[in-house]
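Form predicted alone, single chain, as structure tokens, below.
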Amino acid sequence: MYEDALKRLDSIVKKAQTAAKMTFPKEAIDILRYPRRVHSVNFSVRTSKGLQVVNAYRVQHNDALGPTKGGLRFHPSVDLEEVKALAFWMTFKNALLGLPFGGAKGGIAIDAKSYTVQDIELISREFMRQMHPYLGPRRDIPAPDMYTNAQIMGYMADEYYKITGEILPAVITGKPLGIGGSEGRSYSTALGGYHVLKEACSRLSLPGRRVVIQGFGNAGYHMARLLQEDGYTIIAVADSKGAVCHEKGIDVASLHAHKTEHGSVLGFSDASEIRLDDLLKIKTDVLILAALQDAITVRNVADVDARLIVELANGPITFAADEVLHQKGTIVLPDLLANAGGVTVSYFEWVQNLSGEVWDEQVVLTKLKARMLHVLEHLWDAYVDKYQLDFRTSAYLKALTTLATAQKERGWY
């Protein structure tokens, strides 16, 4: 994954020179090719399954813009290369959104579904005991990601307090509301993507309202809910176990209730089951990628039949597949922008924690919409229309400009 991310960076730099006559100092790009700090730990925890040795990682990719910021995921496939790539993308995402953060990411290599709630608490607290010297409100601030949630962030924030003797809510974002969390954080990733999608459809005059969603976790569910409430028709949904389809539309609330009870969208009575591999073949106006990275590769990109793709997940389209989609004329709203609602509201939570303020939900949501649309409009006017560039290239160029300037001003090159 990290090599693929670097290939994309090199391609973006070349496009900047040829299409926009923009050049970046080689030193600035070289710095961004390497993470500044990599933490890898192995720790043992006595769980209901017996003694477990757990592998965990935290990568702080670049802190030119401020303390590093990024999510923490639980997944059995997590490895160092994946976390490096995710941290790399966070550096660019935070720069694009104008947030005073560098990029970081963390991962714990476990199958969270196979552990009890008590086991997850033990693992979460031990992770904080292992990593606390490298974390802090002015150093590196984790947040929820795949298979982590507000309660897990609460365990970690509490453990940090037990270790240091200081109650510092800003050490972690995405916490429960009662201990310093922010209104709107739980669905902010989807809401940010929804605002970007709506504005893009309006400016591009895309009339179609048929939607396919890959991934029905927190982000995928909330995106489906928001779109259905706005009159879009959700014709197919997939999770990690299977997919369901109904040409006339799926009721999102009913599907969510079914998954909550049964653990999967499979078996939902008001839709037909289809193969996971067939989901991307469905002709649709909008495809939402809200599952894992590398969902679309050179192996299946030819099957994709969508006019517009929204990357609600991180890195769901490989570099090579992205080039094919561009040639096909498929519009891609990239992860750097489309899923940045989560880190944006995490920033709002951090600000509230540091200042001692508490914002109501409407204040948070208004600020989120304004920031997401401001960035999209800037990309459109300064890059997409001006140089006839795609959205991903435009997002990287804006972020690169910010990062190169910050690194220069710090005297790094």
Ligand code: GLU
Second form
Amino acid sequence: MYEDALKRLDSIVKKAQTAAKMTFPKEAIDILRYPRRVHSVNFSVRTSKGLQVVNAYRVQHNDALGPTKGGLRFHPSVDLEEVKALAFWMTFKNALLGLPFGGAKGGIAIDAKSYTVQDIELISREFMRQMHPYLGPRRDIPAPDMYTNAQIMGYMADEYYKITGEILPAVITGKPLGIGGSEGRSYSTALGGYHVLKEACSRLSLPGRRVVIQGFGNAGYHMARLLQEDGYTIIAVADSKGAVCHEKGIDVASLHAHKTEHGSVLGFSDASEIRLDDLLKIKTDVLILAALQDAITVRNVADVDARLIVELANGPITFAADEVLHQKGTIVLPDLLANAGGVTVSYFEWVQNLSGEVWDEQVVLTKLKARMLHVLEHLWDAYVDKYQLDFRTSAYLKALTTLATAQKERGWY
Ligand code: GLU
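Taking the form predicted alone as the starting point, write out the structure of the form predicted in complex with the named molecule.
Now the complete complex, all chains and molecules, led by this one.
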């Protein structure tokens, strides 16, 4: 994954030269090729399954713009390469959004679903005990990601306070509302994506309203909900276990209730089951990728039949598959922009925690919408239209410009 991320970076730097006559100092790019710090720890925890050895990582990729920031995921496939790539993308995402943060990511290689709530608390607290010297409101600020949630952030915040003796809520974002979490944070990833999707559809005059969604966790569910409330038809939804489809539309609230009760979309009575692989082949106006990385690769890209793809997940389209989609004329709203609503509201949470303010939900939502649309409009005018570039290349160029300037101003090259 990290190799793939670097390949994409090189290709974008080249494209910038040919298409936009933009050049970046080699030193600025070289600094971005390597993570600044990599923390890898292994610890044992007495869980209900017995003594478990847990592998965990935190990668602080680049801090030119400020303390590093990024989520923390629980997934059995987590490894150092994956966390490095995810941290790399956070550096670019935060720069693109104009946030005063560098990029980081963390991962704990466990199958969260196989543990009890108490086990998860033990693992979360132990992770914080191991990592606390490297974290802090002015160092590195974690947040939720795949299979982590507000409660887990709450345990980690509490452990940090116990170790340091100071109540510093800004050490972690995505916390529960009662202990310094921000209004709107729980659905902000989807809402940010929804705003850019709506704006893109209207500027491109895309009339279609058929939607296919891969992933029905926090981001996928809220996106499905927002789109249905807006009159879109959700024709197919997949989670990690299977996929369901109904040409006339799936009721999102009922499907969500079914998943909450049964742990999967499978078995939902108002839709028919389809193969996971077939989901991406459905002809659709909008395809939302809200599951794992590498969902679309050279292996399946030829079958994808969507006009617009929104990357709510991080890295769901590989570098090679991206080129094919571009040639097919599929518009991709890239992860750096489409899922940045999450970290943007995390930033608002951090600001509230540091200032002691508490903002109303409407204040947060208004600020989120304004920032998402401002970034999209800037990309469109300054890159997409001006140089005939795709959104991903444009997003990287904007981020690279910000990062190269900050690195220069810090005297790094
Ligand atoms: N995990 C989210 C992401 O990938 C949010 C990170 C954050 O809020 O710091 O962008």
